[in-house]
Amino acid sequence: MIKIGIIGGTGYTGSELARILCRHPGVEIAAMTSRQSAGRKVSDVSPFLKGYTDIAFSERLDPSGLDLVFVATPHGVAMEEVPAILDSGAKAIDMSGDYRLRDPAQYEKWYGHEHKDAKNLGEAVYGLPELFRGEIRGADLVANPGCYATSAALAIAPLAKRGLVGSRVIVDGKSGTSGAGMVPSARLHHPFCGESVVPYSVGTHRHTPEMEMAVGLFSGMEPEVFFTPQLVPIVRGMLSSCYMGLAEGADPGDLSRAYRDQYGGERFVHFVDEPSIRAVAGSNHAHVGFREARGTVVAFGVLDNLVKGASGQAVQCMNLMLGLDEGAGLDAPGLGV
């Protein structure tokens, strides 16, 4: 049995990883860390895992003997953990933003501090399987994409690659409150956000350069993205509406063909007429679609920010890295209601 470790097991992404992996047919969760909960059973801290794992949290993780380690920590931590994981012979998937941006200067600009592992930063593979599957397969280090970046890139990339849209992109993103993590804040206090829509980090969100990088790497276009994220009063789910000019000579039929050609054979990304958060919530599935009017294309990317936007996509990458079936442990539909 393949042995897996999780650094940071009590956050939303870490616990979601455990929820998915504890029923994965080919792997075993061998270790999970939590500084606050060290020594306590995982199933006592996360009661939804009762009956699925008997392990206890440890304060530190020894990667020797493990095949792959997920680092589900805030940014700035993974760059301290990943070198030792790779030196031990294990593979690593970073769930934070530490290895997403290939340029150390870009990382410092958007994350506010110097990157301490430039060597591995240059070798990390961006983990969006539907766009970069060949690079992920067999990689030693994968940077799991951000949730907003995944939803936007899936919507934009096929159109950009075929030259059907202009390079100026306005992304309007709406996400549930789980995307902000477990740490309480005034913005997440229910009386503040429960019946409201709250824009934040307008034009300054860290997923902006990631969107530009992912679309650029896949399509060859150099997009200029202006991104406005908004908090909406749901727990799970994300919708990115991406506004672009229709290229001269392109028509809606070209746009439809671009999506069908890119995603027609995919297991988890579906081109649909009406993308729906409820259709994908709780699953690793994503919807893409578009509308075109008066020379403007609005492309939509919809997913569950905790699954396809985080932990599910990480497991999808793990499966590719370890030579497993890509959909193993992920074959579940959305909740629907």
The other form holds:
Number of protein chains: 4
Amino acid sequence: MIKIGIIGGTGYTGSELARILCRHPGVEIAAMTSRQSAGRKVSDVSPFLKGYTDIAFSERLDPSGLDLVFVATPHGVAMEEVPAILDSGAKAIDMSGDYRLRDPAQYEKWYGHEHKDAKNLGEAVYGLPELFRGEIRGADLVANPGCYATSAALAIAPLAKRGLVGSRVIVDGKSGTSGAGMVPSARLHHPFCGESVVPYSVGTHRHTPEMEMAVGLFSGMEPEVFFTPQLVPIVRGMLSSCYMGLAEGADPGDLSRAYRDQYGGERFVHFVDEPSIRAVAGSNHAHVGFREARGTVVAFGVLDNLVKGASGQAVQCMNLMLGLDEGAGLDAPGLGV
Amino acid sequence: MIKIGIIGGTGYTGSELARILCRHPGVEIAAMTSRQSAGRKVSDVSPFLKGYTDIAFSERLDPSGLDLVFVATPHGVAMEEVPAILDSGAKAIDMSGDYRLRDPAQYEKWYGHEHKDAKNLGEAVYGLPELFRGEIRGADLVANPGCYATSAALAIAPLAKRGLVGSRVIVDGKSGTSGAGMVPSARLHHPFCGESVVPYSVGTHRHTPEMEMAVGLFSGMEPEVFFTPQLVPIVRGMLSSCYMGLAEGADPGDLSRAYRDQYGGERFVHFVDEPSIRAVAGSNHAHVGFREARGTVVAFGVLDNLVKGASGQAVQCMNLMLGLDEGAGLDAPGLGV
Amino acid sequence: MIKIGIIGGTGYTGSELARILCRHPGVEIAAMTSRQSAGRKVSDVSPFLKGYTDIAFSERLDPSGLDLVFVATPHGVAMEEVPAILDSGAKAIDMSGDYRLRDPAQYEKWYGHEHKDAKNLGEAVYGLPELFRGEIRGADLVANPGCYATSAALAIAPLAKRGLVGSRVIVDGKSGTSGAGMVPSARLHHPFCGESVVPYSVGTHRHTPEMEMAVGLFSGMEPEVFFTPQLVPIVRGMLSSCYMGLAEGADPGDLSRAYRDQYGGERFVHFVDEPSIRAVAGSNHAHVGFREARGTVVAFGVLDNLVKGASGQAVQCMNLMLGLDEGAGLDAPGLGV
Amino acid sequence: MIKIGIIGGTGYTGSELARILCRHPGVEIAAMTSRQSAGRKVSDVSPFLKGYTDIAFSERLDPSGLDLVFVATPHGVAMEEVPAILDSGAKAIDMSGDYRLRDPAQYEKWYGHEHKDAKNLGEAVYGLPELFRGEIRGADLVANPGCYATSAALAIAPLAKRGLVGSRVIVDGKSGTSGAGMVPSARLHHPFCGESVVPYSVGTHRHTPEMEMAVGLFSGMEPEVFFTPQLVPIVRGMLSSCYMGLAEGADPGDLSRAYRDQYGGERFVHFVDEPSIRAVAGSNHAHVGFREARGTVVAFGVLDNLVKGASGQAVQCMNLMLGLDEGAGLDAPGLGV
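Switch from the form predicted alone to the form predicted together with a further copy of the same chain and print that structure.
Following is the full complex, with the preceding chain placed first.
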């Protein structure tokens, strides 16, 4: 059995990894770390895992002997963990933003501090399988994409690649609150956000350059993204509305064809007429769709921010990196309602 | 005491009018109609009005003897009610879309049927006081604006008027569910919309030409709007995110100045750094604010869709039309939390 | 492969059955009926099933050739479907209330009309596996329990059986809105219920006699239940707070022991200190727990109303009836968050 | 003009007091304190008050020269503030639990520390006007009731007083999250509570003895309360379901009469068939109602936890204490929707 480790197992991303992996037919979780919960059983801290795993959190893990390690720590910390993992011979998937931007200068500009692992940064592959499947297969280090960036890139990239839209893109993102993590804060306080829509980090959010990079790498176009993230009072789910100018000569039929060509053979990304958060919630599926009027295209990208927007996509990458069936462990349909 | 009538008093807009007017110091509700509840006491149908009004719903009302009548019926019906009201000498405020678009051809295009009252259509004034106060004062017929159009026009118009932005505008609207009215439907069914964000009528919503008209009339610019309405799972409240290109030579300081100049003296519209639905919910207040980055401006318009987005604004218009204090009856602050 | 039919596949219960069965390792959905969607592909009507099933809805199904048929129609209709299924030799699981109350007089009293299939009513087994596993194994017809009744019976029965509590029970139930089905109505209209807690059918709800029967059959005690159902603004999930007097001489240690003895070996029902809707949402798991003070016990029963409260439990029964592994197809952990 | 002070003006209770008092016709807010926001304008910290008050927070306030001071600090702190206020000659209303339980031993038992102001504790009047109006009128110190206790006492007391119910009472409370205050915590974190119902402090909540005291003082009966508080994912609003045995010989008609007799002349408490959170949200109104079956009565108490459950009720007490119209400043109807 393939042995997996998770560094940072108590956050939403880490426990969602465990939730998925505990039913994976081809791997086993050999170690999970947690600073504050070391020594406690995982299923005591995350009671939805009762009956699914018997392991306890450890303070640290030894990557030697593991095949792959997920690093589910905050950015800035991840790049201190990754080198040792790779040196030990294990593969690594970083859930944070530390290895997403290829250019250390970009990283420093958007994250506000220097990158300490420029060597591996240059080797990391951006883990969006529907756009970069080939590179992920051969990778030792995958940077798992952000949830907003995944939803937007899936919606934008097929159109950009085929030259159907202009390079100026506005992304209006609506995220469920679980995307903001498990640490209580004023913005996530229910009386504050429970009956509101809350914009934050407008024009300055770190997924902005990530969207540009992902779409650019895939399409060859150099998009310029303006991004407005907004919290909506749902727990799981995300809708990104991406606005672009229709390129001259393109018609809506071209747009449909682009999505069908791109995603017709995909298991997890579906081109639909009415993208629906409920249809994908709880699953690794994503919906894309669009409307066009008067020369403007709005492309919708919809997913569960904790699954296709985080841990599910990471497992999909893991499957590719380890030569397993790409969908292993990810067979849950969306909740529907 | 000034006598007021309400045609269509059981819908959300009609009962919200009653909720506001029952505390108004200068007018009294003399008659409210309801087809299905004729004969029942208003406070039995709308129990939050218990102790505030003793009148009963009538099947119809006689406008003669009334000073002003609110028409809170669906579009298409309103234009059958308005002529008789005006003929009787009473003033009228139409809550529906029937008198908002000045051009009958536009009306027919967006509403799908012919306008039957072209004569009064030409006389109607668009009831957004912060933009058209003078005209409203002298009007006999006011077309009360739509909620999306109000939120967007308040955010866009000051910038458009001063030439600070380009004419292509994208409006990404998020509305509380009460904006969709009181008739149960699949889209408003809690299991469907309660944990989702639901786009609808994308690019075809009737507030699109209304935004263009309102901003155009005020600013002289001819905006071209692409509008995406989306339901979010809150009951009251609306946030419209309006995207525009920054005009050459303009800087963010110009944008702030534009809003301050426009709204500095206003009682209900406030230019703030962080527009907040909770701060205005339950009140006639609206927030506008903006962020700018890389040549793109996002202007936010925030309000309670039933108050400043509907019945509160209508009462504000009524006050102007009747020569009363503009804020009479509208002194409630937002709920805050 | 074992062949399964579903009568009434477009409602929440029917489509949830399909959501679970499409991943079941031992059965296949051979036919699903829908009056209004006959001829359409199931995955077009329920888009979360895209990629999981290719069948189309039929107007009716022929039970001969099927091993088991789920009847997911409203009560009153089910008892017209069941006889033909059983006559054909297939087994049947009725999702409605038609076969839950053993006594036709009780049925008539609470459902308001006569029972038309008294013969099979006498043979039906109440499908709550943790309480009636043996009977379910041998049954041809299972009455799948109601969601409230399941949550309450799981919490009450172990205490009643051991004589630790008195027979007067108050059940204060809080249900997610999906429990009320997919037909839009005033009570489920988001602006009405989205920021409220709505009691309904207080003291008269049909799950009242069902709770009494289930607890009574299991424990030998004859409980008298007063039941208050209340809608809370969540989509999936249910918490029933069940109040009982502590029997003389019993102490809280007895209560813990009762639950541990009863559920210690169960896969889906867990005795925990803090029952949590989020920990079981999306899964067939249930939580029970309790607090005791001053001679009063409150026992909590928590589950996902569409899974352990409906379709998941039905699949669990199916597994027992067909001699399959009881948990087959039901291995999803709760969402956690 | 009567001069009012508020100690602790940034919490939800304090800012709600300001929201109500800023429109009060007979008093003015002369001073508000806040440790962390001293020096800042109130309307900058609570933006919904922009245009309603120009004062700034001070570090402390001098009660001499003020007519009445609201103490909106956490329990334990309040009893350090109250003596100086009373010594200065001002009246005081304490929003915390410090002066609610008359017996210092009870206080110590439930609050876990000694009471430091036993002298004033003996003089404090429990500020529930519909039950203790006379005493409040003459009081110098009022203990403003807790939200759960208000909702339950209003529902229970009229029945207890008339001997229509037994003394064992179960209170199953459902509270909006704003009742838990503005400090972020794990329990109020949206991803945790936003799609859940969360019991807490079951059987040990401090409003338990408060309910017993309030009902006991009013009715002469000595109730024994078992109380389960539960958070529901709404922001404002509370429903307490109170279960009691029907006394021998009483019939439901007696119950209706009891409520009508008790509340028929009240402005803010209404006996209705279907108590509704939405009908009272945003207002000082409360609904009570009941159902009875098989000898059990469930009485519902419904209110907005921040208004009738906290700051609105405090203003109602203030009006009584100062000889003003009891409803001054409290004329807002419920939101309805």
